[in-house]
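Only one chain is shown below, in structure tokens, and it's the form predicted alone.
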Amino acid sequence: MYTVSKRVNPVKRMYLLLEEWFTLSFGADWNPLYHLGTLTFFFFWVVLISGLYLFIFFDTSIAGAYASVEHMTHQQWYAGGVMRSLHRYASDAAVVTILLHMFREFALDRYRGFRWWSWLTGVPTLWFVITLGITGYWLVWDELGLYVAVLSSQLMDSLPVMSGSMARDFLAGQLTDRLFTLMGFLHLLGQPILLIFAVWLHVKRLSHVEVSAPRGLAVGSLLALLVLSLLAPATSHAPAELSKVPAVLHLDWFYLNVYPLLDQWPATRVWMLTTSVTLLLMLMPWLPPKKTGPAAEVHLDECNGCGQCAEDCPFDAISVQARSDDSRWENEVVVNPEQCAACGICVGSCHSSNPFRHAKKTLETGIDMPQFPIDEVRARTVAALDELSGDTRIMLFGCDNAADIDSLRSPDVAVLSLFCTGMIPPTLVEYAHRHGADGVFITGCRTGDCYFRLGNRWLDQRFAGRRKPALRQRAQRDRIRVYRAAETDTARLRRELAAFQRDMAALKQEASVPGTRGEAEIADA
């Protein structure tokens, strides 16, 4: 028999309390922390866009280049200022958003088990940006330009594959144009490629990914950024001079954190901390491992190959492909186990997972969680629901990664979690209602941020009828409510699921009288 055990963990308590904060502030659908990624996308776009415009102005060669950033900044500070500073805190921004966001697949335990791939993928995105700013700075081509070019030349010297040669061209003065267009071509398209090259492996195991921010969202990020630029504009230090030793540098210390240990440090020294840290980075997926419980299993006698389990599997680890069988049906769904999250998503998706079906005998399922199988997820909800004594029975089913709803168990309430409650078929609601639920209640992750991403999503859109398979009309929609809780919302979730007994209490008074709505709909049931 399936069950879950759930350990209270301090810095996913003190992170929920943070996003709760954020939801109270902005709205659950425009909380900030629950779009960190298409924030990122956003605050690329806006890099990118500026970036093109001072591309248009700018000149690539040690003598303009300084000349014409400060053109732009003083003479057309009205377009090309406001530009430069987009581009500079937009870069920023994007820094925050990604380390933000691997905080928080840290602090909720989202970046082992069968997300590694993302984690280990999304180390070396955070250093490829940090490189595109660092080229960005050498650009400038002012004393902090040419700070950062020096120390990179000496970093890029110690490799063993380097001749030790840039470094020495900046002793030497005898840096030209061809190097310092060689560092505008490798910032205007050599490493976005490489960015973009290194995000598209980052989502490659996610389905429907989201590259927009929500509009509101977008446009109060946009203009925070304009105040912030109009108010504290980016400017240059002095003109880059080799023979000179600035006395102030003002650095940004999302890009250039580094740098001051290279005036303490060897550059190789400093290389090894980077490196360590990233390969410590890298291998936090199995420090310690996460198991993921087995994938799921497709049984082709119950499979007609439509694909709805394919198009909800939010880890693209479900295909469609030809029959492999004797069947009249053309195609079949295969699971890829190293890409299954075991979230149970794809039993809410098929259309065999319908509770009513083999009643006398076991209920079989085109796609099934061996661990937890459909058949039993019904044997247990009718088992629940017949230890019931009190008056008013109330069926709950719950998540196993929200709120932990075996305190909410009492002679009213029967409890079921699930491993999503995305894997709800919608008709298991109205099986409860035909087993003796008065009401049927379901919580799970907060909205907008569901553990396996799409739960959420697919169950509300199954409930409104957008998506297959749909909660069918005459299901008795008052007597099903939804409210999402985390660990840190038991108590408010405790106060609505009282709220919903009491509805039902009246709901079931009112059919109680001969002759009104509410018997009506339990003759209809």
Contents of the next structure:
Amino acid sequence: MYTVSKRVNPVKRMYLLLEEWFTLSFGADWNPLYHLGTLTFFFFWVVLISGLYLFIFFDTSIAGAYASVEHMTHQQWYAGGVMRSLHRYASDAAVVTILLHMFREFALDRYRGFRWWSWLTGVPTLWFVITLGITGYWLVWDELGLYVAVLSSQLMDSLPVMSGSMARDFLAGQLTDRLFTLMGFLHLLGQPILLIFAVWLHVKRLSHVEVSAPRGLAVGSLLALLVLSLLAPATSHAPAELSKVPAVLHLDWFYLNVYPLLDQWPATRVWMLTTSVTLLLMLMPWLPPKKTGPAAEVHLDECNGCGQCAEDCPFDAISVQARSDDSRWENEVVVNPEQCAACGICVGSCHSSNPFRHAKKTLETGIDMPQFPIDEVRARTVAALDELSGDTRIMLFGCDNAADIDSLRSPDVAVLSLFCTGMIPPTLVEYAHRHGADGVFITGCRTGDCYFRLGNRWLDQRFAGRRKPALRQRAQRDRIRVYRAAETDTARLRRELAAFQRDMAALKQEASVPGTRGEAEIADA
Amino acid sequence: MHKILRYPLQALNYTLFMLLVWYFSAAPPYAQLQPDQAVITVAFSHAGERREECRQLSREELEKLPPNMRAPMDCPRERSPVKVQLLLDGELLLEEVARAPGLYSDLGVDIYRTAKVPAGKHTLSVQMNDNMRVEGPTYTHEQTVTLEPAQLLVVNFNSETGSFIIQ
Ligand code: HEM
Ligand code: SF4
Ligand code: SF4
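I have the form predicted alone already, so could you send the form predicted in complex with protoporphyrin IX containing FE?
Every component of the complex follows; first up is the chain already shown.
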């Protein structure tokens, strides 16, 4: 059904198929793959609230822990039991969404280059989640809790930093109580605080980070968790007995998957494996590295310090500060090149990027990309339009990270690929209309997604007049179409473009009196 | 797709998601032990004997030393490795040779080893050598034990009394 471009690697293709399935089921707005971070946060909320409830009835002493959990599970199944199940299943669901989140960033090659920070900090965050789950299972103090405790002690013993033997003292009953109290403290306070800090670090280099999942997804997930909790309530193993080794364990594989390895391997080898995997994961952004283009540059002559670019930058790379030159403006902006992703979105944010300005000389704007300045964007738009020989002329803007638009070039269709369509100042669309385009067609990453996070969102808001710089009221919106497509969606994109061409041809025929359309004088902004 | 049609698809997705969560939250079960197995854990700490005997220093030797270090006995700090063997019904079940840790190999060792054995009645013998200057075991102990399935039997050693405790 689709003509798939050969360059798309199989992992990415698999991911895009999954994404398509979810868009079909949930629509683009609710596609869970676009909200894996916020869904994880949502599950954390469920874990936190159910955890607080459990804490009220939980006996934090080793003697009473098991009985208190049993009491909640059986005597209070309708409340404590449900809370316990929610606590367990939401924790497991969070691991699923985190793994999907990793898979997505990997499949879409969004873990290297300027994204190294997010990936690098993500890996320990995952470990913090896993260890939080491990101490949770310890606290039930059933056979599984004992298993976790004994094997964790063995793991700790094999570290050179520890002197003495935790595992031995543990078996002798000398450490059991103290460790239990420590685990209670870690699970209830220490680890959650560490996790919050890790997540904060993880998203530190991003702006406009959403924390709440779309309501539809939150309600759906909560309902699903509730149904599961009622149908299959979480239960305990038999109570822990130091003199026994449980033969069969119902492990939670999301959290305890490493432990069975200790049956086959010495603890040092298990550490070696987990450490190597962790290091390898953390090094992935450099295996091999990905180059990020030169950072955006500020041109103070054209900047009045309005701060729109700083507001729009998806990677928090622009800051507003007091003016350093003697102009009459109060503020200016500064780009932190370390954090700049070279997305060009700030160019689209700046009102000075209006291509109707400086018609006869180089178009300078307040913030620009040195490798593809707005002046060149304007020049290439005009040149591409000038080359067209067809009857209905379409200007097609796309981006370097979605469907390849080069193959769509034709005598009727001029194409220009940008870093991101968020780079488009709305005036550029009007400018293309003015320079002979019967229609302007914009494509780019799939709706709901954006390689540079926010480009699509800002473009839509600018066109809808909800964000500066806004597409002007008088712009001919019927001659603009936005249709977004990933690399594997080229056939659909082609169809949509053909439909747009037909529509534009019809429009052209309707407005058969020449010179009445789009010829209004457009003043400098 | 029409919004109404999406709801059954969403329900399907949630169901699959929850099935995944439910299944791996407690399955597949992990059998640590066969139903008729028990576990023996050897766990104790013990400091081996010194590798070399202490030696009375001669007068000449003492005079060569700075006055504040003139101890009449020279006791090298290095300790012997501790070698433990556990035999079940006469067959070797576990063997561990633990070197004395520490910068000068002068600290006690921690032994922690585990083995799975068939439940039932067994003769268990432990042999330990903690002195390089002695051939063969310096401590031995033999005991008949009856192991229930899933029982954990701990073999301990009390350095003060020099005796093994099996319980
Ligand atoms: C507790 C677990 C985690 C949470 C709550 C979390 C949350 C988030 C959030 C909210 C974002 C921002 C998404 C956006 O607004 O565009 C994000 C981005 C990202 N995360 Fe995570 N994450 C977690 C774990 C991980 C892990 C384990 C990895 C990989 C090892 C990872 C890699 C990334 C990457 C590469 C980005 C991309 C940032 C960008 O778009 O530039 N995350 N994460
Ligand atoms: S190019 Fe992108 S990342 Fe760099 S400053 Fe501009 S908006 Fe921010
Ligand atoms: S959007 Fe343009 S004018 Fe406004 S602060 Fe940024 S560079 Fe300056």
